[in-house]
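Single chain ahead, by itself, as C-alpha coordinates, in the form predicted alone.
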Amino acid sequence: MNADPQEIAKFSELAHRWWDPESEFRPLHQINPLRLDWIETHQRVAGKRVLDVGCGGGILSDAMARRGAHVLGIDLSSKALKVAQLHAMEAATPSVEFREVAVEALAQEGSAQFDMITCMEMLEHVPDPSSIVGACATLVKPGGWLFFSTLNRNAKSFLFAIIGAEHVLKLLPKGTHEYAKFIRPSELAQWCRSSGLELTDTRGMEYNPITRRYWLSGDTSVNYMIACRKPA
(Lines of atoms letter the chains of each structure in order from A and count residues from 1; the text may use other names and numbers.)
(Lines give C-alpha, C1' and ligand atoms only; values in the text may rest on other atoms or scores of the structure.)
Protein backbone atom coordinates (compact mmCIF):
# COMPACT_ATOMS: atom_id res chain seq x y z
CA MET A 1 0.00 0.00 0.00
CA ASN A 2 1.30 3.45 -0.95
CA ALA A 3 0.94 4.95 2.51
CA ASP A 4 3.09 5.80 5.51
CA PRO A 5 1.56 4.33 8.72
CA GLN A 6 3.13 7.12 10.77
CA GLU A 7 1.47 9.76 8.59
CA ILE A 8 -1.92 8.05 8.94
CA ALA A 9 -1.48 7.80 12.71
CA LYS A 10 -0.46 11.45 12.94
CA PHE A 11 -3.64 12.73 11.33
CA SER A 12 -5.82 10.11 13.03
CA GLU A 13 -4.79 11.46 16.43
CA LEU A 14 -6.13 14.89 15.45
CA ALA A 15 -9.23 13.64 13.64
CA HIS A 16 -11.69 14.78 16.31
CA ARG A 17 -10.54 18.39 15.80
CA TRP A 18 -10.93 18.43 12.00
CA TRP A 19 -14.08 20.57 11.93
CA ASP A 20 -12.97 23.01 14.63
CA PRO A 21 -12.03 26.16 12.64
CA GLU A 22 -9.77 27.31 15.49
CA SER A 23 -7.88 24.02 15.75
CA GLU A 24 -4.74 22.75 14.04
CA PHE A 25 -6.85 22.55 10.88
CA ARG A 26 -7.61 26.26 10.83
CA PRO A 27 -5.39 26.80 7.73
CA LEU A 28 -7.43 24.21 5.78
CA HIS A 29 -10.66 25.98 6.69
CA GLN A 30 -9.20 29.31 5.62
CA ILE A 31 -7.80 28.19 2.26
CA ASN A 32 -10.72 25.96 1.31
CA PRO A 33 -12.85 28.70 -0.31
CA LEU A 34 -9.82 29.98 -2.22
CA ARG A 35 -8.88 26.66 -3.72
CA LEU A 36 -12.48 25.70 -4.53
CA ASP A 37 -13.08 29.03 -6.28
CA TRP A 38 -9.87 28.46 -8.26
CA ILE A 39 -11.01 24.97 -9.23
CA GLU A 40 -14.28 26.42 -10.49
CA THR A 41 -12.50 28.88 -12.75
CA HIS A 42 -11.61 25.77 -14.77
CA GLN A 43 -14.68 23.57 -14.27
CA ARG A 44 -17.90 24.09 -12.33
CA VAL A 45 -18.45 21.25 -9.88
CA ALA A 46 -22.27 21.29 -9.98
CA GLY A 47 -23.63 18.07 -11.45
CA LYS A 48 -20.18 16.51 -11.72
CA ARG A 49 -19.03 13.19 -10.28
CA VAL A 50 -16.01 14.21 -8.20
CA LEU A 51 -13.35 12.17 -6.38
CA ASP A 52 -11.53 13.81 -3.46
CA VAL A 53 -8.32 11.84 -2.82
CA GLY A 54 -6.92 12.09 0.69
CA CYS A 55 -10.09 13.80 1.88
CA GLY A 56 -9.30 13.61 5.58
CA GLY A 57 -12.21 15.00 7.59
CA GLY A 58 -14.00 16.05 4.43
CA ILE A 59 -13.60 19.84 4.38
CA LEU A 60 -13.22 20.10 0.59
CA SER A 61 -15.55 17.16 -0.11
CA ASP A 62 -18.31 18.82 1.89
CA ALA A 63 -17.84 22.18 0.18
CA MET A 64 -17.96 20.66 -3.31
CA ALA A 65 -21.08 18.68 -2.46
CA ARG A 66 -22.76 21.86 -1.23
CA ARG A 67 -22.04 23.42 -4.62
CA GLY A 68 -23.91 20.62 -6.35
CA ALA A 69 -21.26 17.96 -6.99
CA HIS A 70 -21.71 14.24 -6.36
CA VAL A 71 -18.63 13.56 -4.25
CA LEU A 72 -16.75 10.47 -3.16
CA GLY A 73 -14.08 11.24 -0.57
CA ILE A 74 -11.42 8.58 0.03
CA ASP A 75 -8.74 8.29 2.69
CA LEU A 76 -6.82 5.64 4.64
CA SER A 77 -7.51 7.13 8.08
CA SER A 78 -10.63 5.43 9.43
CA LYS A 79 -10.89 7.99 12.25
CA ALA A 80 -10.82 10.94 9.85
CA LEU A 81 -13.43 9.27 7.65
CA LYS A 82 -15.74 8.70 10.63
CA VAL A 83 -15.45 12.41 11.43
CA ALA A 84 -16.24 13.26 7.81
CA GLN A 85 -19.27 10.97 7.77
CA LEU A 86 -20.57 12.30 11.10
CA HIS A 87 -20.23 15.89 9.96
CA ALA A 88 -22.03 15.14 6.69
CA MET A 89 -24.89 13.58 8.66
CA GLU A 90 -25.12 16.42 11.17
CA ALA A 91 -24.91 19.11 8.47
CA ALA A 92 -27.24 17.19 6.14
CA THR A 93 -24.71 17.57 3.33
CA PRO A 94 -26.21 16.23 0.10
CA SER A 95 -24.57 13.84 -2.37
CA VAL A 96 -21.38 13.04 -0.48
CA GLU A 97 -20.03 9.64 0.57
CA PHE A 98 -16.75 8.39 1.98
CA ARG A 99 -14.70 5.21 1.58
CA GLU A 100 -11.57 3.86 3.23
CA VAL A 101 -9.69 2.81 0.11
CA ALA A 102 -6.39 3.61 -1.59
CA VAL A 103 -6.69 5.48 -4.87
CA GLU A 104 -4.63 2.79 -6.62
CA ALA A 105 -7.10 0.13 -5.43
CA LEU A 106 -10.03 2.25 -6.60
CA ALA A 107 -8.40 2.56 -10.03
CA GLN A 108 -8.22 -1.23 -10.26
CA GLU A 109 -12.00 -1.38 -9.79
CA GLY A 110 -12.53 0.53 -13.03
CA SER A 111 -11.17 3.41 -15.09
CA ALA A 112 -12.78 6.68 -16.17
CA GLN A 113 -15.21 6.84 -13.25
CA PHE A 114 -15.06 10.57 -12.45
CA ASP A 115 -15.55 13.93 -14.18
CA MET A 116 -13.16 15.67 -11.76
CA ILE A 117 -10.54 14.63 -9.22
CA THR A 118 -9.02 16.70 -6.43
CA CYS A 119 -5.95 15.72 -4.42
CA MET A 120 -5.06 18.52 -2.02
CA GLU A 121 -2.23 18.60 0.55
CA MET A 122 -1.79 14.85 0.23
CA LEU A 123 1.04 14.07 -2.21
CA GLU A 124 3.74 15.21 0.24
CA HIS A 125 2.58 12.62 2.79
CA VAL A 126 2.96 9.39 0.76
CA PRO A 127 6.03 7.29 -0.18
CA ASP A 128 5.31 7.34 -3.95
CA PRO A 129 3.35 10.43 -5.04
CA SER A 130 3.80 9.61 -8.73
CA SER A 131 1.71 6.48 -8.17
CA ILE A 132 -1.12 8.65 -6.83
CA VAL A 133 -0.98 10.84 -9.93
CA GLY A 134 -1.05 7.80 -12.21
CA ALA A 135 -4.07 6.31 -10.44
CA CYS A 136 -5.91 9.63 -10.62
CA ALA A 137 -5.20 9.79 -14.36
CA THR A 138 -6.73 6.33 -14.74
CA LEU A 139 -9.84 7.26 -12.77
CA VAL A 140 -10.71 10.52 -14.53
CA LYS A 141 -12.86 10.46 -17.66
CA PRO A 142 -11.47 11.69 -21.00
CA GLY A 143 -11.92 15.46 -21.03
CA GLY A 144 -12.04 15.50 -17.23
CA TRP A 145 -10.10 17.73 -14.85
CA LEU A 146 -7.60 16.95 -12.09
CA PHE A 147 -6.38 19.35 -9.40
CA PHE A 148 -3.35 18.78 -7.19
CA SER A 149 -1.85 20.93 -4.43
CA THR A 150 1.36 20.42 -2.50
CA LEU A 151 4.52 22.16 -1.28
CA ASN A 152 7.56 23.17 -3.30
CA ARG A 153 10.98 21.86 -2.25
CA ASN A 154 13.45 24.71 -1.77
CA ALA A 155 15.01 26.80 1.00
CA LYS A 156 12.12 29.27 1.10
CA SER A 157 9.49 26.58 1.53
CA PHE A 158 11.55 24.98 4.33
CA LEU A 159 11.70 28.36 6.07
CA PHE A 160 8.04 29.25 5.55
CA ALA A 161 6.24 25.88 5.73
CA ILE A 162 8.25 24.19 8.47
CA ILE A 163 10.19 26.74 10.52
CA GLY A 164 7.58 29.48 10.16
CA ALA A 165 4.29 27.58 10.10
CA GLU A 166 5.15 24.79 12.55
CA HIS A 167 7.65 26.34 14.97
CA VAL A 168 7.27 30.13 14.96
CA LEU A 169 3.64 30.89 14.08
CA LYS A 170 2.39 27.47 15.25
CA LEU A 171 -0.17 27.35 12.45
CA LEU A 172 0.42 23.59 12.19
CA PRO A 173 1.53 20.92 14.68
CA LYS A 174 5.27 20.25 14.73
CA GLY A 175 6.14 17.37 12.44
CA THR A 176 3.21 17.93 10.08
CA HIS A 177 5.58 18.09 7.11
CA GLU A 178 8.84 16.43 6.16
CA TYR A 179 10.99 18.59 3.89
CA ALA A 180 12.41 15.65 1.91
CA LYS A 181 8.89 14.81 0.74
CA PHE A 182 8.19 18.25 -0.69
CA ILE A 183 7.69 18.26 -4.48
CA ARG A 184 8.98 20.71 -7.06
CA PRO A 185 6.40 21.89 -9.63
CA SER A 186 8.59 20.51 -12.41
CA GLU A 187 8.48 17.06 -10.80
CA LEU A 188 4.71 17.08 -10.40
CA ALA A 189 4.28 18.37 -13.94
CA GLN A 190 6.43 15.53 -15.26
CA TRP A 191 4.40 12.91 -13.40
CA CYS A 192 1.23 14.41 -14.87
CA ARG A 193 2.60 14.34 -18.42
CA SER A 194 3.91 10.81 -17.98
CA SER A 195 0.38 9.79 -16.98
CA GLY A 196 -1.04 11.28 -20.17
CA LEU A 197 -2.36 14.49 -18.65
CA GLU A 198 -2.14 18.00 -20.09
CA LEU A 199 -0.94 20.67 -17.67
CA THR A 200 -3.19 23.73 -18.03
CA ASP A 201 -2.53 26.02 -15.05
CA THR A 202 -0.34 26.53 -11.98
CA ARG A 203 -1.18 28.79 -9.07
CA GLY A 204 0.61 29.72 -5.86
CA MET A 205 -0.81 30.49 -2.43
CA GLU A 206 0.64 33.03 -0.01
CA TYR A 207 0.03 33.98 3.63
CA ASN A 208 0.46 37.21 5.60
CA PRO A 209 1.11 36.38 9.30
CA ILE A 210 0.18 39.92 10.36
CA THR A 211 -3.24 40.08 8.72
CA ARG A 212 -3.59 36.26 8.89
CA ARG A 213 -4.88 36.34 5.34
CA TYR A 214 -4.29 33.86 2.50
CA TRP A 215 -4.46 34.72 -1.19
CA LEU A 216 -3.66 33.20 -4.57
CA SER A 217 -0.80 34.52 -6.68
CA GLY A 218 1.69 33.59 -9.35
CA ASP A 219 4.31 32.75 -6.71
CA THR A 220 4.65 28.96 -6.55
CA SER A 221 7.77 28.96 -4.37
CA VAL A 222 5.98 27.55 -1.30
CA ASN A 223 2.37 26.32 -1.60
CA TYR A 224 1.08 25.70 -5.11
CA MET A 225 -1.71 24.05 -7.09
CA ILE A 226 -1.69 22.46 -10.54
CA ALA A 227 -4.64 21.96 -12.87
CA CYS A 228 -4.51 19.18 -15.48
CA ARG A 229 -6.87 17.78 -18.05
CA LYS A 230 -7.11 14.34 -19.58
CA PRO A 231 -7.34 14.59 -23.39
CA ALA A 232 -10.80 13.73 -24.73
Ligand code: SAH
The other form holds:
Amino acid sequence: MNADPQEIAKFSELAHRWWDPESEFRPLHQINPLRLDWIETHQRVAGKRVLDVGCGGGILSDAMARRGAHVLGIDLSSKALKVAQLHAMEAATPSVEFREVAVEALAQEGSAQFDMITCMEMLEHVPDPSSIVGACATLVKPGGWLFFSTLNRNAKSFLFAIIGAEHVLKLLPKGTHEYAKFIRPSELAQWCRSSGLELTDTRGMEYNPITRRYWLSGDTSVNYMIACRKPA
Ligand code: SAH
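Please supply the corresponding structure for the form predicted in complex with the named molecule (the preceding block corresponds to the form predicted alone).
To see the whole picture, the full complex is given below, headed by that same chain.
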Protein backbone atom coordinates (compact mmCIF):
# COMPACT_ATOMS: atom_id res chain seq x y z
CA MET A 1 0.00 0.00 0.00
CA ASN A 2 1.27 3.44 -0.97
CA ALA A 3 0.89 5.02 2.47
CA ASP A 4 3.14 5.77 5.42
CA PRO A 5 1.48 4.47 8.63
CA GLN A 6 3.32 7.08 10.72
CA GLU A 7 1.92 9.87 8.59
CA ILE A 8 -1.62 8.52 8.89
CA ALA A 9 -1.16 8.15 12.69
CA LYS A 10 0.03 11.76 12.94
CA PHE A 11 -3.16 13.07 11.34
CA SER A 12 -5.36 10.64 13.29
CA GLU A 13 -3.96 11.86 16.61
CA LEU A 14 -4.97 15.45 15.86
CA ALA A 15 -8.20 14.63 14.06
CA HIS A 16 -10.54 15.76 16.85
CA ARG A 17 -9.22 19.31 16.43
CA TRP A 18 -9.68 19.39 12.64
CA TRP A 19 -12.58 21.84 12.64
CA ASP A 20 -11.12 24.14 15.30
CA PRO A 21 -9.97 27.11 13.22
CA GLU A 22 -7.37 28.06 15.86
CA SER A 23 -5.82 24.58 16.04
CA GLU A 24 -2.94 22.97 14.14
CA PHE A 25 -5.33 23.06 11.19
CA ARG A 26 -5.58 26.85 11.17
CA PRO A 27 -3.42 27.09 8.01
CA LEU A 28 -5.80 24.75 6.13
CA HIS A 29 -8.82 26.78 7.26
CA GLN A 30 -7.12 29.96 6.16
CA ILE A 31 -6.01 28.80 2.72
CA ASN A 32 -9.30 27.03 1.99
CA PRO A 33 -11.25 29.94 0.46
CA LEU A 34 -8.17 31.00 -1.52
CA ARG A 35 -7.61 27.58 -3.07
CA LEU A 36 -11.28 26.99 -3.78
CA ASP A 37 -11.68 30.37 -5.47
CA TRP A 38 -8.60 29.60 -7.55
CA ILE A 39 -9.97 26.16 -8.50
CA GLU A 40 -13.19 27.82 -9.59
CA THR A 41 -11.38 30.23 -11.89
CA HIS A 42 -10.69 27.08 -13.96
CA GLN A 43 -13.87 25.10 -13.42
CA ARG A 44 -16.96 25.79 -11.34
CA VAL A 45 -17.67 22.93 -8.93
CA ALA A 46 -21.49 23.25 -8.89
CA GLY A 47 -23.14 20.14 -10.29
CA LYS A 48 -19.78 18.39 -10.76
CA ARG A 49 -18.82 14.99 -9.38
CA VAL A 50 -15.65 15.75 -7.42
CA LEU A 51 -13.13 13.45 -5.73
CA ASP A 52 -11.09 14.94 -2.86
CA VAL A 53 -8.03 12.72 -2.31
CA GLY A 54 -6.50 12.84 1.19
CA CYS A 55 -9.51 14.86 2.37
CA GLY A 56 -8.65 14.59 6.08
CA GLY A 57 -11.37 16.20 8.22
CA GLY A 58 -13.03 17.44 5.05
CA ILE A 59 -12.33 21.19 5.03
CA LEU A 60 -12.15 21.38 1.24
CA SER A 61 -14.70 18.59 0.57
CA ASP A 62 -17.25 20.40 2.72
CA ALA A 63 -16.67 23.79 1.08
CA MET A 64 -17.00 22.28 -2.41
CA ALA A 65 -20.23 20.51 -1.47
CA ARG A 66 -21.61 23.81 -0.12
CA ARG A 67 -20.92 25.32 -3.52
CA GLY A 68 -23.04 22.63 -5.16
CA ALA A 69 -20.56 19.84 -5.98
CA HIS A 70 -21.26 16.14 -5.36
CA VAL A 71 -18.18 15.24 -3.39
CA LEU A 72 -16.51 11.98 -2.42
CA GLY A 73 -13.71 12.55 0.10
CA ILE A 74 -11.22 9.71 0.57
CA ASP A 75 -8.43 9.27 3.10
CA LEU A 76 -6.70 6.46 4.99
CA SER A 77 -7.12 7.97 8.44
CA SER A 78 -10.37 6.52 9.75
CA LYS A 79 -10.37 9.05 12.60
CA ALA A 80 -10.11 12.00 10.21
CA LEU A 81 -12.90 10.50 8.11
CA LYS A 82 -15.12 10.09 11.17
CA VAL A 83 -14.56 13.74 12.04
CA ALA A 84 -15.37 14.71 8.44
CA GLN A 85 -18.56 12.65 8.50
CA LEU A 86 -19.67 14.01 11.85
CA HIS A 87 -19.04 17.58 10.79
CA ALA A 88 -21.02 17.08 7.57
CA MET A 89 -23.91 15.67 9.61
CA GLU A 90 -23.87 18.47 12.17
CA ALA A 91 -23.51 21.17 9.54
CA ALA A 92 -26.07 19.44 7.27
CA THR A 93 -23.68 19.67 4.34
CA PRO A 94 -25.42 18.50 1.18
CA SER A 95 -23.97 15.92 -1.21
CA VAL A 96 -20.79 14.87 0.53
CA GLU A 97 -19.66 11.32 1.27
CA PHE A 98 -16.47 9.96 2.79
CA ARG A 99 -14.75 6.63 2.25
CA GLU A 100 -11.65 4.95 3.60
CA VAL A 101 -10.01 3.75 0.41
CA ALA A 102 -6.65 4.26 -1.29
CA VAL A 103 -6.91 6.25 -4.50
CA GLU A 104 -5.11 3.46 -6.37
CA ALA A 105 -7.77 0.95 -5.18
CA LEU A 106 -10.57 3.32 -6.21
CA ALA A 107 -9.00 3.61 -9.66
CA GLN A 108 -9.13 -0.17 -9.97
CA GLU A 109 -12.88 -0.08 -9.33
CA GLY A 110 -13.37 1.91 -12.53
CA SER A 111 -11.84 4.71 -14.56
CA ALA A 112 -13.26 8.11 -15.57
CA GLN A 113 -15.59 8.42 -12.58
CA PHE A 114 -15.10 12.12 -11.73
CA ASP A 115 -15.37 15.52 -13.43
CA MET A 116 -12.82 17.05 -11.08
CA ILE A 117 -10.22 15.81 -8.61
CA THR A 118 -8.55 17.74 -5.83
CA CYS A 119 -5.52 16.45 -3.94
CA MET A 120 -4.28 19.15 -1.60
CA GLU A 121 -1.43 19.15 0.92
CA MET A 122 -1.23 15.37 0.67
CA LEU A 123 1.41 14.33 -1.89
CA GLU A 124 4.26 15.33 0.46
CA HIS A 125 3.01 12.73 2.97
CA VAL A 126 3.07 9.62 0.76
CA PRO A 127 5.93 7.25 -0.19
CA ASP A 128 5.19 7.33 -3.94
CA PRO A 129 3.37 10.51 -4.96
CA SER A 130 3.64 9.72 -8.67
CA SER A 131 1.39 6.69 -8.13
CA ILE A 132 -1.26 9.00 -6.58
CA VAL A 133 -1.06 11.29 -9.61
CA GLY A 134 -1.39 8.28 -11.94
CA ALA A 135 -4.47 6.97 -10.12
CA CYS A 136 -6.05 10.44 -10.21
CA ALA A 137 -5.40 10.59 -13.95
CA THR A 138 -7.25 7.28 -14.35
CA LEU A 139 -10.18 8.42 -12.22
CA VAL A 140 -10.84 11.75 -13.96
CA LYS A 141 -13.07 11.85 -17.03
CA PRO A 142 -11.61 12.98 -20.36
CA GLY A 143 -11.80 16.79 -20.38
CA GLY A 144 -11.88 16.81 -16.55
CA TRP A 145 -9.75 18.90 -14.22
CA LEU A 146 -7.23 17.97 -11.51
CA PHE A 147 -5.78 20.24 -8.84
CA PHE A 148 -2.74 19.35 -6.73
CA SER A 149 -1.03 21.36 -4.02
CA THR A 150 2.16 20.62 -2.12
CA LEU A 151 5.43 22.15 -0.88
CA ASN A 152 8.39 23.01 -3.09
CA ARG A 153 11.85 21.65 -2.22
CA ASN A 154 14.61 24.26 -1.88
CA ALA A 155 16.49 26.22 0.81
CA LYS A 156 13.66 28.77 1.18
CA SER A 157 10.94 26.14 1.63
CA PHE A 158 13.08 24.38 4.25
CA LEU A 159 13.47 27.69 6.09
CA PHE A 160 9.82 28.79 5.78
CA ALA A 161 7.85 25.53 5.88
CA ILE A 162 9.93 23.65 8.47
CA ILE A 163 12.04 26.07 10.54
CA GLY A 164 9.56 28.97 10.30
CA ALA A 165 6.21 27.18 10.49
CA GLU A 166 7.15 24.35 12.90
CA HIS A 167 9.90 25.79 15.09
CA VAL A 168 9.62 29.59 15.14
CA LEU A 169 5.96 30.42 14.55
CA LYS A 170 4.69 27.03 15.78
CA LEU A 171 1.85 27.08 13.26
CA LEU A 172 2.28 23.33 12.78
CA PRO A 173 3.46 20.57 15.17
CA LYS A 174 7.15 19.67 14.88
CA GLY A 175 7.61 16.81 12.44
CA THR A 176 4.55 17.68 10.34
CA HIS A 177 6.70 17.89 7.25
CA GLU A 178 9.81 16.10 6.08
CA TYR A 179 12.03 18.11 3.74
CA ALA A 180 13.05 15.13 1.59
CA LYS A 181 9.41 14.53 0.69
CA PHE A 182 8.86 18.03 -0.66
CA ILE A 183 8.21 18.14 -4.40
CA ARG A 184 9.56 20.54 -7.00
CA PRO A 185 6.96 21.88 -9.46
CA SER A 186 9.05 20.40 -12.29
CA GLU A 187 8.79 16.92 -10.70
CA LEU A 188 5.04 17.18 -10.19
CA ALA A 189 4.64 18.48 -13.75
CA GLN A 190 6.64 15.51 -15.04
CA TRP A 191 4.43 12.99 -13.18
CA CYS A 192 1.34 14.71 -14.59
CA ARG A 193 2.68 14.61 -18.13
CA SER A 194 3.69 10.95 -17.83
CA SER A 195 0.11 10.20 -16.73
CA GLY A 196 -1.18 11.88 -19.88
CA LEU A 197 -2.31 15.13 -18.23
CA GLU A 198 -1.84 18.64 -19.62
CA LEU A 199 -0.52 21.26 -17.24
CA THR A 200 -2.67 24.39 -17.35
CA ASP A 201 -1.66 26.67 -14.49
CA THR A 202 0.63 27.02 -11.47
CA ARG A 203 0.02 29.30 -8.49
CA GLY A 204 2.00 30.11 -5.37
CA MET A 205 0.71 30.79 -1.87
CA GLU A 206 2.49 33.16 0.48
CA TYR A 207 2.16 33.85 4.21
CA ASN A 208 2.85 36.98 6.24
CA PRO A 209 3.61 36.02 9.87
CA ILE A 210 2.93 39.58 11.10
CA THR A 211 -0.57 39.89 9.65
CA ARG A 212 -1.07 36.09 9.86
CA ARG A 213 -2.61 36.13 6.39
CA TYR A 214 -2.13 34.02 3.27
CA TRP A 215 -2.54 35.20 -0.30
CA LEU A 216 -2.09 33.77 -3.79
CA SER A 217 0.90 34.92 -5.80
CA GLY A 218 3.17 34.04 -8.66
CA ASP A 219 5.81 32.89 -6.17
CA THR A 220 5.83 29.08 -6.12
CA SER A 221 9.00 28.77 -4.03
CA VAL A 222 7.24 27.41 -0.90
CA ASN A 223 3.51 26.48 -1.10
CA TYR A 224 2.10 26.00 -4.58
CA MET A 225 -0.78 24.49 -6.53
CA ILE A 226 -1.03 23.20 -10.05
CA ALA A 227 -4.05 22.76 -12.30
CA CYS A 228 -4.09 20.18 -15.06
CA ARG A 229 -6.54 18.60 -17.44
CA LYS A 230 -7.02 15.22 -19.01
CA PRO A 231 -7.33 15.74 -22.77
CA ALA A 232 -10.92 15.31 -23.98
N1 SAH B 1 -6.45 17.60 1.79
C2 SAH B 1 -6.86 18.08 3.10
C3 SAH B 1 -6.03 17.49 4.24
C4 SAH B 1 -4.54 17.64 4.13
S5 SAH B 1 -3.66 16.87 5.48
C6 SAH B 1 -6.79 19.59 3.09
O7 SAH B 1 -5.94 20.14 2.36
O8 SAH B 1 -7.57 20.24 3.77
C9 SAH B 1 -3.04 15.41 4.67
C10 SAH B 1 -4.03 14.27 4.64
O11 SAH B 1 -3.50 13.25 3.79
C12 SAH B 1 -4.30 13.60 6.00
O13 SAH B 1 -5.68 13.54 6.23
C14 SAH B 1 -3.72 12.19 5.83
O15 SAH B 1 -4.44 11.20 6.56
C16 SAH B 1 -3.86 12.00 4.34
N17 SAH B 1 -3.02 10.96 3.76
C18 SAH B 1 -1.70 10.72 3.96
N19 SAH B 1 -1.30 9.67 3.21
C20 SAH B 1 -2.39 9.26 2.51
C21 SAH B 1 -2.61 8.23 1.55
N22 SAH B 1 -1.61 7.44 1.14
N23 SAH B 1 -3.86 8.09 1.03
C24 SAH B 1 -4.85 8.93 1.42
N25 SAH B 1 -4.70 9.91 2.32
C26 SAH B 1 -3.49 10.07 2.86
